[in-house]
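Encoded as structure tokens, the following chain is the form predicted alone, with no partner shown.
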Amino acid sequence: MNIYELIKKRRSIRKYEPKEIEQDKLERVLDAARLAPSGKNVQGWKFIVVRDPQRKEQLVDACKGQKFMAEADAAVAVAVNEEEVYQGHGNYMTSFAVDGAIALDHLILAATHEGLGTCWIGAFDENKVREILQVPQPYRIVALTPLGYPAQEGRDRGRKSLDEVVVFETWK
């Protein structure tokens, strides 16, 4: 499958199989999550895997009550150093989300190749996440995904046109 048929079979998973993750399939997927690029190349990230199931449990609570981070075999958390990354990006913040965004999505779309589920998950409480994976300052909790075996299909939200997105040149 070319990079553009991935990219458009990637969905939010929210049902997975009790099926344990192949040891070299997890290494691959967390090895593409580490070649992501980084500002000024700094790598400020850490990838925290979670996989006993009484940890998991508490990222339910700390992520809404998303049951489905304890069905996957695998939670996977993204956290970067704050004082460590880039500090002007833009010349107006750091670049601590952008690049943890970038390394999640990089595991995301490798995720997706191995044919495993993913979802991002931006709704949860950073303290508590912090607390639970004992996450110190100065590093920032991005985002989370559960990762396992897909047990239902994820369903297509649809996207906008390149349209309603895209610009030339200028805004107008």
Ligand SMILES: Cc1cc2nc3c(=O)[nH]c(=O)nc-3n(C[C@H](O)[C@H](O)[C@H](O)COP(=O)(O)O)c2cc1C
The other form holds:
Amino acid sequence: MNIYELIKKRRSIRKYEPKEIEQDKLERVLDAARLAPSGKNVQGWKFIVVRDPQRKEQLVDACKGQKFMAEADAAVAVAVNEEEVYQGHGNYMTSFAVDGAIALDHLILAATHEGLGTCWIGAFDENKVREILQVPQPYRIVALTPLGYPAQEGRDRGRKSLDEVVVFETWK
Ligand SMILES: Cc1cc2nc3c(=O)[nH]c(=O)nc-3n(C[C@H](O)[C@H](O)[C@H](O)COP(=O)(O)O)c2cc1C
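Structure of the form predicted together with the named molecule (previous: the form predicted alone):
Then the entire complex follows, led off by the chain already shown.
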């Protein structure tokens, strides 16, 4: 599968088999996240892998009742140190959310390559996730994903056409 086929194959997966992820696969997927770029190469992230069934159930509650979080073999949360990041991103923001998002996207694409399913989870209560996973300040939780063998293909949710989203040289 080439990179374009891989990008097309990835879908949000919201149903999982109760099958364990092989250790070597898990390590390859996590390593893809580790290799992601970050502002000034600070790499201020932690990837928290949760496999304990009770803890995953707690995450369901912290993720607005999204039950498939506990179905998958693992849940992964990305936390990024809000203070030790590039502070001048675009001259108006810090890069913690960008760094975390790129790393999680690397993980998600690698997981797709390994035949594993994921689903970006942005609907979560940061305070609850922080407490469950004991994430210290000044780390901020950027996103989570279930990670496991898919029990569905996922649906083609469609995308805008290239014409609608690309301009050349200037906006007009
Ligand atoms: C920032 C962000 C937050 C999201 N939060 C959730 C979520 O909490 N729960 C969920 O089921 N899907 C969530 N999604 C997945 C999107 O709904 C999904 O990516 C989009 O509908 C396109 O579908 P696809 O991923 O299958 O291509 C989120 C995606 C992004 C990028």
